[in-house]
Amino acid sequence: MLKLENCSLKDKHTFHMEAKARYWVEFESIDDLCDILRHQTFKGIPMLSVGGGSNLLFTADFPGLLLHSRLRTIELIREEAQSVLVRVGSGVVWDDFVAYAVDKGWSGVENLSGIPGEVGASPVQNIGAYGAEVKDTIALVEALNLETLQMQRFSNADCQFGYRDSIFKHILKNHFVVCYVTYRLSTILNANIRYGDMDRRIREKGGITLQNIRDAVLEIRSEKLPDPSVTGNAGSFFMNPEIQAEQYQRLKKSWPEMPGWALANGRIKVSAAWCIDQAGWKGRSLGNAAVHDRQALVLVNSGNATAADIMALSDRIIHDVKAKFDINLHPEVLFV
């Protein structure tokens, strides 16, 4: 167990702004985690489980305990006719797991290459990119109940996955710590290359293979998204909004080029990045915060931004998109 007091968080979240936590504690086993939670020092103070900090904005110093997993095993549980079950510790870096799966020839997460953060966040956020969502691979989530200190298993259905959403963001929020996630991956390549120009890029690399899909995704991300180790950011700051089909048809009369994707529930998902761009914010700054000039979904720390700068920019964007399109944007990033 690693325990730090008055810990600087500047290198523990991808916006890289200065903030402190009263306690930062890392656990290496379930027993370790239980010992931490039983410790009198941590009774009655706020508590939050964090991974790579790639989806967080610390708006002030955190007055309690931040828990960080060092459960870093990848274990093949079972081989089936055309799939495998793989149990992964919550502290494994997500992209390390994707690289491992691709190397083993297991399909299902290759489109999620390059997403920052750790495995423990994947079921909480239902991470997704380039036409794929992690919910389609998750078989089981094992999490510790913070009150009873008992492990509980959640099936895919139990997780109540939605777009960038799960039960862990709602009624179970701050009640469980994700410790292990079991994924069902295919031993047969099920290529999902409909996004953008992935098909062209993959052909140029020699054809459809898991590695070529991964390489194409990493290539696209590097062209569009800033490296958080160089420019502080949390990736996509806003979720793509869903609107009624009738509203979408009305908007298309004024903006025929507005992209939209029909959903099973009859609603239309529209591009938040397109809306932000059309509202005039792509590449613009407000104070020391800015909208990335290549991807309007990304808000960046220009160097000395504060959380207040990022929040002010977010509020202005939300206001202007609402005024222009009558569409409500919602941050994907968690304000702490």
Ligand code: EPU
Second form
Amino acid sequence: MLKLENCSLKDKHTFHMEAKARYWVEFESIDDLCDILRHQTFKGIPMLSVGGGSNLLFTADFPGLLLHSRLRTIELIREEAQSVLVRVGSGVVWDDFVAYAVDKGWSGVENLSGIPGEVGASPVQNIGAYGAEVKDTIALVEALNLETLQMQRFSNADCQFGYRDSIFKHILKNHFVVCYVTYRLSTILNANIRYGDMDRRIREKGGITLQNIRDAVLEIRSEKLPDPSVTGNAGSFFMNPEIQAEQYQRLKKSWPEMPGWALANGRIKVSAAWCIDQAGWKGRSLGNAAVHDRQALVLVNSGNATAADIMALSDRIIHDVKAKFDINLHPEVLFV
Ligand code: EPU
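Having displayed the form predicted on its own, please output the structure of the form predicted together with this ligand.
Up next: the whole complex, starting with the chain shown before.
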């Protein structure tokens, strides 16, 4: 167990601004985690489980306990006719797991290559990119109940997955720490390469293989998204909003190019990036915060941004998109 007091969070979240946590504790096992939670020092103070910090904005010092998983095993627990079940510790770096799966010839997470963060956040957020969502591979989530200190198992249905959403963001929020995630991956390659020009890129690499899909995704990401180890950011800052079909039809009259995807519920998901871009924000700065010049959905720390700079920029963008399109943007990033 590693326990730090008054710990600087600068290197513990990908926006990289200074903030402090009263306690930062890393656990190596479930027993370790239970010991921490039973400890008198941590009774009655706020608690939050933090992975790679790639979806967080610390708006102030954190007055409580930040828990960080060092459960870092990857176990093959079952081989089935055309799939495998793999149980992964929440502290494994997400992209290390993807690289491992691709290397083993297991398909299902290759489109999610290069997403920053750790395995524990994958079910919470239902991470997604390039036509794939992690929910389609999750068989089981094992999480520790912070009140009872019992491990609880959640099936895929129990997790109530939605777009960047799960039960862990709602009624179970702050009540559980995800410890292990079991993924069902296919031993047969199910290529999902309809996004953008992915098929062209893959053909140029010599055809459809797991490694070529991974390489194409990493290539697209490096062209569009800033590397958080170089430029502080938390990926997409806003979610893609859903609007009524009638509103979308009205907007299309003025902006025929406006991208939109019909959802099963009859509503239309529109592109937040496109709206922000059209509102003139792409590449623009406000104070020390900026909108990335190649992906308008990403807000960046241009050097010495404070959380207040990022929030001021976010507020201006929300205001301008509302004024121009009557669309409400909601942050995907969690403000702590
Ligand atoms: N677009 C613009 N301007 C821009 C960027 C995009 O007009 O600056 C337009 C594009 O032309 C396209 C549409 O917006 O028609 C969608 O763009 P893109 O495919 O880049 O995806 P996105 O909807 O902006 C989502 C995810 C990303 C994920 C990509 C690729 C969310 C909130 N974001 O972005 O996830 O990588 O799709 O699948 O759903 C993240 O969650 O942190 C993240 C980066």
